[in-house]
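Here you get one chain, nothing else, as structure tokens; it is the form predicted alone.
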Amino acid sequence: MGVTKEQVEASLTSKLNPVHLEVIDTSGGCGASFAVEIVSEEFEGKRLVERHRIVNAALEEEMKEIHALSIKKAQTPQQWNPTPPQDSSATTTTPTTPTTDA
């Protein structure tokens, strides 16, 4: 039997503490193959590649029986839930029409 979606949740989580963890098994019930979205302060200040291998090192065991890993994101708090924008309308002036006297 393969590596099951609860497992690669359970390592993720109890290795990386992340604020948000999307594993779906996209082997169709095997555990062969799972796409991850995760989230986690782990990944500040670490360039893309090295985040992946933070997240193969943390699946390390599971890794030895899952055939594909797609990390579709790996993203620090700030990243995923970016400051919303600043109310536009305190920001925005109005254009004047310079008048001409007749």
The other form holds:
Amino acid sequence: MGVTKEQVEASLTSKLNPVHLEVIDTSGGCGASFAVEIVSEEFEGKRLVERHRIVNAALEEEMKEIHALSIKKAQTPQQWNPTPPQDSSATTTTPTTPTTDA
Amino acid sequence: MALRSVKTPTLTPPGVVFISSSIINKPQSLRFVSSSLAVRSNLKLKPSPHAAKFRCSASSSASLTPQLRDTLEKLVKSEKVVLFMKGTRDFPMCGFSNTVVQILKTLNVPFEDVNILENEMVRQGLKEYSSWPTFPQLYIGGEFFGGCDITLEAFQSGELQEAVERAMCS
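Could you present the same protein in the form predicted together with the partner chain, rather than the form predicted alone shown above?
Now the complete complex, all chains and molecules, led by this one.
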């Protein structure tokens, strides 16, 4: 019984084609509890509830075995954007990063 | 029922709110479920033998009959804020349910708690009604708002407070 992290990843990958996917088994080994971070184009224009529904639906089979699925993040690639573009004008006008710990 | 939201004092110290709400809310939520289900659809309330053990998801093929849908609709609209959870507001039996209870208590929101462990029919029916496979499930203004993750995120962003205020004022 239980579901593996790999099964969850495989289902999400094949159904939602994520740009970023992180699945963490939070069950302590029994495979009934997972935390998910997912970034996919599929979420574009969708509210958070709908995004979670999409993830739940993609894992419909697995959910029969999973007790708890925590969706930590369900974002579009634009929202996720792990490397924000350098805006030189902004950095020069707003000294938000102090160089010392004064 | 609407009385309670009026009666729940916003300025009372937390301890007092805690005690009074436990006395007022719990029997009422139980009563509501039992009366509406028993009367409306002539269904017997049988606490599931597995109820206290745990947990969600596994078997979910209860068919959502028109009567049950009708009952659930009344239930989700019975208060401005209704939380379907495992356990009660005072004795949550699941960490996720507890999280949502704590958030609602922090916001000092009057809410109805429904213990789905005590009613297998509501538990299975609501999964289908909400198109949501797990509990807790939070309803605001009769609309499904989200589960634990969404509620937490909305609490942190301030959206939850807005949604609650909108519902309270409507």
